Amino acid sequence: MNHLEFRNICKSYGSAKALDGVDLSLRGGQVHALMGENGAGKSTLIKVLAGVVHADALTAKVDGIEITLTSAQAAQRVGFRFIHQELNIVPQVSVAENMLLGRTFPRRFGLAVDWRKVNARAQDALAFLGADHINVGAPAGDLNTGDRMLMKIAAAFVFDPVTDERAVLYVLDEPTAALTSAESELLFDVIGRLAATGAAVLYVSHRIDEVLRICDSVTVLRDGQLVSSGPTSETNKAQIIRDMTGRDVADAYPTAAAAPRPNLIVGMAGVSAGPLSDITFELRAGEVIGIAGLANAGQSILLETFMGLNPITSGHAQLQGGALPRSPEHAWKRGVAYLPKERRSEGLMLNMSIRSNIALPHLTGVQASVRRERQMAETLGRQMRLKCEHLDQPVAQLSGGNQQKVLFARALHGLPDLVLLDEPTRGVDVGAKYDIYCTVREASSKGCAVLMTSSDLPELLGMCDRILVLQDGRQAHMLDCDGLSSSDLLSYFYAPKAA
């Protein structure tokens, strides 16, 4: 079994210390969790191990032998494998090509690419993960979100018998963020098999219940410093939250301030739109309705309908007494705000500043003035407890949770009539989650109507007044959340619609 030691990891960006003397010890055959709030230093530590960020100080050893991590290739050669959170893919090329990106493609006679071997290596890796339903020849852009994540995970298991060393470390960064419960179970089985090979597994997750279930030990960072490290059997959920945040965070959801108001925001009667059918519900000011169901039941598509991206083919739909918006631009002008599921690829301009990202859909209202943009961003950033160096900082440099807060700041400018939230806390730590929950409650208390999707059933039950259940694009149930448990809600995903 391998023993990996990383000592005195330091990395600063100007005066900001991203990592301040962090020690990390990993053992082969074990799963070790790395936890912390967004901005705690987890991403920087992973990038140091991957060789894509050079530490200011670091002593790294594998089985007592010192190694250098000066490049991604160096990390690959020593046997480090990485599965990153963000679903960055090349959508126009095949699944197999995406899985072998960054590697030397096998060739025939040293000339043409041997596509048979390319596809075979990709298929073997998917089969190892238990995801051989994915067609390696299909364009990667055709995959749903869950299968894209499975493809990214399987890419770490592609093996070149000529150039690849045996893996000694697998680093998984929020791997279950885009997976269903069934897909997550597949992954947990694979993690167990990886550990059984003698490799160390570093598991980065905000999901404390997952960590306590599958990990042997846990290290917690806060503000770039090591707070605690030890066996999971010697800690608990409350202690991990205290270590992450430096305070006790209520393991609950903020209560609704008032009952929904009588004025109708959304009305739908027998609506069909694309794959959706039989959608009938009303949403009033101050009300929060969840959209739930099995994976790809139509949750995101229903939200996109209110952005003008999914034209209605039959039935009647209204927003504030008028027709639904014709386009995203029209939707923002009509008081509809939208947080997409994929914040990096669908919601943010990563190379633009925080200030510009917040102001993006509101440029007419602020007259594209830098001063007005800055005022707006400062006010909304404070409300969201946004952690950043300055508002001109590129949003790509922020942690995932703070990127999500930028999207919320953008959405809540001007207090919209309707807020659409697609997996609003995916990949967000427990402290930032509670901030987001409070923000949603505050917006609804001021009269915003909210539609939200989430694969986290307790989150839906804790935040919503009612839950609309979809089955294969058809509305099957509308449930009141009072007295409803997670198991009750899950049972409705399968229960046929009452006659």
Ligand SMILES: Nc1ncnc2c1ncn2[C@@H]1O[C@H](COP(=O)(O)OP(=O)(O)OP(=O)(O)O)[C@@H](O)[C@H]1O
The other form holds:
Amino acid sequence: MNHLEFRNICKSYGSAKALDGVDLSLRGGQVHALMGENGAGKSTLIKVLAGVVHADALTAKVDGIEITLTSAQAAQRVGFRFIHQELNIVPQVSVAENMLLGRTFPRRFGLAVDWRKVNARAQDALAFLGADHINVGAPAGDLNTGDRMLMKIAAAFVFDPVTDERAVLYVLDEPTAALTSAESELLFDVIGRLAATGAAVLYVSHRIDEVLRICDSVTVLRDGQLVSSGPTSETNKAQIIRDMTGRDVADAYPTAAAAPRPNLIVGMAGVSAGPLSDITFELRAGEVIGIAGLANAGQSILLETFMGLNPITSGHAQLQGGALPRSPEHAWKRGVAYLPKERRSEGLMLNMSIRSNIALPHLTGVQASVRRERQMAETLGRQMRLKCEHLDQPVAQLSGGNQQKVLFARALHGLPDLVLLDEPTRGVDVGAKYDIYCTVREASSKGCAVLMTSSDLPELLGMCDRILVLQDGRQAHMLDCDGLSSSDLLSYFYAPKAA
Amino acid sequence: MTHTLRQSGTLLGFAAILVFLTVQLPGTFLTTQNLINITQQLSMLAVVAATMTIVMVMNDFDLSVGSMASLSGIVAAVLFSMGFPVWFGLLAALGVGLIGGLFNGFLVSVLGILPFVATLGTLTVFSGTAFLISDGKTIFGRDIPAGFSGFARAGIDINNVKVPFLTLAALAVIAVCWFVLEQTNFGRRLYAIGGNREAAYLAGIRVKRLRLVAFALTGLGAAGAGLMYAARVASANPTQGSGLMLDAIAAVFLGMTMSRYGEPRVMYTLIGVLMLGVLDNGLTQLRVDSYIREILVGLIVISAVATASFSKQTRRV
Ligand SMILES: Nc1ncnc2c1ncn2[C@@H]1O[C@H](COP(=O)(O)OP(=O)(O)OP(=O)(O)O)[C@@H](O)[C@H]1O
Ligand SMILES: [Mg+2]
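Please supply the coordinates for the form predicted in complex with the ligand, as a counterpart to the form predicted alone shown previously.
Below: every chain and molecule of the assembly, starting with the one above.
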């Protein structure tokens, strides 16, 4: 069995210590979880292992033999495989090409790329994952979010005759954040099989239940420092949360403050729009409706309908007595706020400051006011416990979860009448999740209506008053959350619509 | 740390050029009169580069500015020769700039044609139009009213130094561009479009309209520069603005090497313009062949951008 030792990992960005003398010890055949709040340093640690970020100090040993991790190629050579947190794909080229990117393509006569082999290898890797419904020849841009993630994950399993015999470590950075529960199960199964081959698995996730279920041991970081490390059998959820946050956080959902108010915000009657059909519901001020279903049942598209991105073709739809907005601009003006699913491509200007990112939809008047923007960002940043050096820092330097908080701050500024949240807590740590839930509750108790999607079923049940279940774009059920369990909800994803 | 080095690299290069020219040209380079001359010589370029910055902020660019400058000079001169008053010629020429810019904006933002292709097309359209309405001839002499060309020769006395109107006009345009890009919400939105167009659109920014307006402003600036040029040389010919485009883009790129995240900023563009202008002036005085001058300018732009992107890369990974 392999034994991997990493000692005294240090990495500073300017004066900020992202990693401060962290030790990590991994054993072949075991799944090891790495946990910590947003900005604790998890992704940084992984980037150090991958050789894409240079540590200020690091001793790395595989089976007692010292190795250097100075480049991505070096990490690849010693047999480390990575699935990074951020989905960076090349949308124009095929799934197979995306999966083999950065490897040597199989060639004929040492010259022309052997496309048949390229496709076959990609196909095998997808099959290994159980995701062979993905067409390896299709442009990657055509895949939906879940399939993109599966593609990225499968890419780590592509057979490579040069290096693959020696895969000693698989590292997965929040792979399930964008997956539905069924897709996650696929992945857990694969992780089990990987560990069985004798490789070590390092697994980052904010989902504690998941970690307790599939991991053998867990290491917790806080503010770049090692807090605890040990077998999962000797710890529990509350302890992990305490280690992560340094405080006691309720791992629960804040209770709904008040009953929904009578004023109607959204009224839909028999609406069809694009792939959607039979959409019928009423959403009142202060109410939270969740949208659920299997992967790609139309959850995101339903939200986009209110941004004017998916015009309705039949039925009656109204927003506060008027027609639905025609464009995102129109929607924001009418008090509809939107938190898109893909934070990097659809949400953030990565090179711009936190302040500008939050303020963007709320700029009013001709003359810009830095003071007003800063005020806006400060209040919301504090509410969200945004971890940053200062508000003029570019968003690209924030950790994934903190980037998500920036989008949240943008959406909730100025109390919208309707807020559309597409997977709002993706990649957010427990503590911050709770803060976000409280903020959503607070907004809804002040009269904001909320439509949200989430692949985390307990989250939907904990946050929503009612849940709309979509099946292939068709509204199949409208459920009251009272007394509903996750498994009940899941069974409704398959149950045919009552006549 | 690296980015401060990256930011100051171009400035150091500029300082080196200044020192070199001061030493090589004692008594002629660093004189008030010569410096004033430089500002006048590069006033047209300053106007085009400053307004070019507006589209480059959105990651777009406009290749048609040079031929638009020629066209606007021709339009004004043709109208003058037909006996129209000066104000009318000026307004018509600026109007042509605005319409041409709007047309660019329409192609790019409404039809979705890549700016490179769209403005390459309008470059030839504008230049062809200039040839067409001028019959390919230079318009000069009595056709150009003294009220028009006199403007370029006049100035305001400040402390016994005559500051030319052209310099003042360029300063005014730069001030307006600076204000628009740095101090208004319009400018914030343009930077957001440059940062991530899709995200800006989803955050409620009217991307299409703003791109249209930005291209219109660039067209207007090009037309203004064309008028300044025609006034200065008291004539108009259908190719006289063509050198402006590459220099303007070069100036913006030089400026981008100095900004924090490599984004275009008007004030840095101005430094880029000054660099190119000073170099041009100095090398002319040193009687360096104009082809060699071109080679040098190209090499300087490349080395500035290369240093910048090199240190950026080392910072990224
Ligand atoms: N390029 C950078 N420049 C400056 N600071 C950075 C940079 N990259 C990361 N950081 C900082 O390092 C810290 C650790 O970030 P990291 O991405 O490792 O967090 P994380 O534990 O993965 O969080 P999350 O759960 O949100 O993904 C954060 O405070 C972040 O702001
Ligand atoms: Mg991370």
